[in-house]
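What follows is one chain in structure tokens, specifically the form predicted on its own.
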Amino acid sequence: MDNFMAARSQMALSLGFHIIFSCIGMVMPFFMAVSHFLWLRTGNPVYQNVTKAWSKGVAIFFATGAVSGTVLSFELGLLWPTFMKHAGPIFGMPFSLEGTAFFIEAIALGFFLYGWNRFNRWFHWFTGVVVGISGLTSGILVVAANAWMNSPAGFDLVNGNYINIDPIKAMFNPAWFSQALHMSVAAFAATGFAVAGVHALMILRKQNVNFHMRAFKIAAIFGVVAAILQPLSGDISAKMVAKRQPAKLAAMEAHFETKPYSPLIIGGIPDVKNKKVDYAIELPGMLSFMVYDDFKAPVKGLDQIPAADQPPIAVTHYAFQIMVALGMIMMGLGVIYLIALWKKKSWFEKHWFLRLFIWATPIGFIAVEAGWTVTEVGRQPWIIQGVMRTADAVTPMPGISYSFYLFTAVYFTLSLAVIFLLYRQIKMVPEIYDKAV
């Protein structure tokens, strides 16, 4: 493995991981306002043990993320120095801002993990909507910086200098507003649905039946929620990334040739060599639809593309529709809760109905992790798109790989330590959150 490999692998691995640990620690709070607010209001004692459980869940994924955020802050400048050294002026004011929401997000943490029976009752549930504000501030504030190298501005290029800087405008790029929305409801559909799963897991084998039950109804409702409203983002994502990046575009979709009726691609296997898509489900004219809302308008295929400028096709082409594949089922799961929710309750304890949403427990970060691949991989061979090519910022510094064995050994134990701990908080309910059930 050489160096720029090694360097692409490392950061891969980390954003892997670090991407888990933040959409929960982003989205999690709120499951545990809710259940906070409920208690506050019904004095129901269920959703208050409900809350001090996944108070200690936020606080896991919290340590956590910080210890992964911080690796990825750190590596940024270790593996990217040139990436740093002219486009840190410019696109550094999101990361600075993400440190002050950072900050508060830890006052916040520990006025309510340690706020019980110490404040006013509504201060303490105010406390932890702080933290789920900040945290989602937080990822919405990290996610515009990676959409100014998607679509760069706030600045000009001028013989090789970066010029006529403006953070402002960097960190608005065109692209900040509909990464932020797809990357938020992401987070919310892929956390909702793993929450349920491990809830509705332990329904299934009939253990604290009524604690976990209260819990599974929370995080599903927001899981639901979030996979039904994601197309809508998924489709202002879109229409930005035609915009700004066709060649990622172009990839996605597997999408060879400019042409009138430009069909949408449904699965199949791409061949380069030969420049088409087998195995595939095509729908003429759909891609130029989704696009620009017109069946007939051509969409920028690779033959316009040069080759030096096109990302991996078949990487970026998978990844896309494992993406849209997963969230479709999780779309289809959110209305069969939604029917259950309205009018089949029986079904809230059918085997068949819980079996659903714990096999689903996975498939929300699956579907992150695939975006993000689409994301990244898609850019290249750009780390700034149009401006810097990612072969230009790497480090020279040799032994690249080495570091790269490293952390994955370190994420692995640190994977290792959550479940750990994940494993303990559920097998303490019996013990600690539900002795009033």
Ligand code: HDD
Given for the second form:
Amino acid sequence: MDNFMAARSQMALSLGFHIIFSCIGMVMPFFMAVSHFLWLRTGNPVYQNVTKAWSKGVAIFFATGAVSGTVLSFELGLLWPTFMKHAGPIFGMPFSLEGTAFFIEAIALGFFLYGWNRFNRWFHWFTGVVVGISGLTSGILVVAANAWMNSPAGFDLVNGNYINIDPIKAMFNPAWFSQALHMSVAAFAATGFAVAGVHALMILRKQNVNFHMRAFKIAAIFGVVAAILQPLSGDISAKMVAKRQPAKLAAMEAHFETKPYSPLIIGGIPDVKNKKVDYAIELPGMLSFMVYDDFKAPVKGLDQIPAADQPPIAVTHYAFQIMVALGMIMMGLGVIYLIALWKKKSWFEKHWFLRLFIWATPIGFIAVEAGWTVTEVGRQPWIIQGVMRTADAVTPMPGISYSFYLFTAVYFTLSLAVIFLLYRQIKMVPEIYDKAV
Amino acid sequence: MIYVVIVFLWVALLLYLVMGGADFGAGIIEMFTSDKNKSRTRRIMYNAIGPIWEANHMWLIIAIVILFVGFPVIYATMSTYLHIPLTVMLMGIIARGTALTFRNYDAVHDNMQKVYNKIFVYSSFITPLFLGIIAGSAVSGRVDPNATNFMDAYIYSWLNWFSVAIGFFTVALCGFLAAIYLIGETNDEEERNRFIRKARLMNIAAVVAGSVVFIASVKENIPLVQWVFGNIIGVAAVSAATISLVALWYLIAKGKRFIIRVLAGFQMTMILLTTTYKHYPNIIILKNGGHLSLIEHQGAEKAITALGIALLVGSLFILPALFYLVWSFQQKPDGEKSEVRSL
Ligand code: HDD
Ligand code: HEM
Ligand code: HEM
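May I ask for the structure of the form predicted in complex with the named molecule now, the form predicted on its own having been displayed?
Following is the full complex, with the preceding chain placed first.
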């Protein structure tokens, strides 16, 4: 593997790993706050148990998220020193604020995890809420930094010098809102479905049904609401991409030809050589409508983009199709859940209903990974859209492929370890919490 | 504003050295504890560092963020030429953070604990070793932007007697800090005496490693002696550290817990002061005689201003909360601690 590919792969691996833990770190505190609240309000010990069981899982995820995030803040320089040399001061604002947010999060987590029976109960509850809010804030900030790479702002490039730097303007770049909104909602959807799925499995196995049913309901309602909002926010994102990064949009859609009534292409296999998509469903005019609210307006296709500025088409297209398809499935499941909640309470006992959610356990996270692939691969060959090419930013140090293998091995082992630990946590639920219920 | 940023950078490094150091040191102490005492040491240690572990390692992140926002050229140079030791250090951070958490949160207690302990102990050693190597390399004058081959550019930039000696010196300091910290964490007489012995051992190790640093500096032609003793601040700081060390041992014998921690922290401050004062504002010395300076190589003015404001505002939120956290976990009688542990 050449150095450049290795660096990109290592970056992708580290971010793809970190994002799972950060989603959980951002969202689980809110689930815990709800069940903690229900316990303080109703005095029902099951809710206390749910809160405690979750908080142990979260501690494991949190530590893994924290170390993988620490690694990332070094990796930006280890792999992309030229990028950081120029971009650091410009897009650094969100990172410096993020430092504060993380710090508060880490402190609040200390209070929350170790504070049982030690502080005023509502103070203790509140520290849990602070964990969630500061986690979410840090997620939004870091995504704003990423959005800057997609829609650079807050500086002028004159003869290769970056001047007139305005970090505030860079932070509130045109893409920050659409990306931060979409990411935050995605985190809730993905984590909600994943947690609900695990508890649904335990209900189906008839273990601690009371415990798991309550946990299931808390997690599912968050996931469901987010999943229904997600396509709306995705539409805002798509319009933003069309405006700022036509090449990315064209690659997402495998849209080769600029013409009126541009079709929405669903699925299919892009044939890059012959500039067509095989086996796809084409809905004429729909893409034009989605982007410009007008069936006739032509959408810029790959034919108008120089080959040297085109992202990898197949990967971007497949990733986008996967995300949207999973988004639709999650929205559908969301509707089913709401029907069950309002009209058909009996469904909660039904095997088919629980099975749907068990199958859906990983799909939110698959959609998250796919969505980031769209964003990041779709930005290629640029590391800063239109300003700096990724190939020019990479470290001069040779042999990055060894570093990539090393990181792959470490992350692979860590993933196995986390799964193993989580499995043991769940297995122990009856022994630790049964007596109390 | 640049000075605000520099002060924050220095304080973040100092706090990482003191708080993070005590934290790493706990693992180093565990390494040198006989098997029969290990589990007790471990329990005391976990109660002491568990709640603040996450917060401790934030200081490193703050320092890194300050570097890449405020001093991007320095950050980019370090991460290019010290790529390898940085990667090793990161591996250490990953291994240590996860092993610490896993061993505490694994719901089943079986042989896996042995695995976590091993990883924890070794990574507690490796991480500060390489942290020290990186710090040593920055001032050793071996970072060579004109290097034409791999070894000169990426290996000899950090692999030299001086940097490695600083690495071991850092390890010894961490162990010392942890032992001093742990003395105050237990009421058991026998336990306390064990930690006092550990502190003495680590103190000796630090003195030995410190002397090796000086010897290595002579061998590598690094004017360390002149940096440390060639100016009044250096001499004053070294003397203050030495006097406070004597006081520290006297007070340990008297059983004062709080003041010995303050003194140990004071010593670290003095050590960091001596090693940075003479160089300031240069933090990387290059092989070609040039250097990277916090003043000359600062980032754009607006970025520095924004960073300074963010740090000031941030510390308004962080410091009170952090003090309250540390303080409230100091208040507990031991009985209650073990109850919390068994939840
Ligand atoms: C639960 C996960 C999830 C789901 C169900 C969806 N997305 Fe998404 N999507 C993400 C998770 C995600 C993400 C991982 O969070 C991304 C990556 C970067 C970002 O801001 O959000 C993303 C990026 C992303 C982008 C690129 C934004 C950019 O590059 O700036 C677009 C255009 C969409 N999404 C559109 C959609 C549409 C139309 C969906 C319809 C169902 C959809 N997403 C569902
Ligand atoms: C956590 C969610 C994220 C995931 C899963 C992700 C995924 C990826 C992927 C797949 C690549 C490789 C693209 C390619 O080379 O074809 C990449 C590259 C990169 N990403 Fe992200 N990304 C995420 C968020 C971010 C954020 C928040 C930042 C910075 C603030 C960022 C900065 C970068 C950089 C610097 C590169 C390397 C240069 C490049 O390939 O353009 N990423 N990421
Ligand atoms: C979309 C991408 C990202 C999101 C949403 C995100 C979010 C988060 C969240 C919520 C945490 C808190 C820890 C946890 O809950 O497990 C976290 C940890 C961390 N992240 Fe990320 N992150 C992203 C990408 C990045 C990148 C690109 C960097 C570095 C440049 C980074 C640096 C860190 C650091 C240093 C931590 C540790 C903080 C601590 O100790 O609490 N993250 N991230």
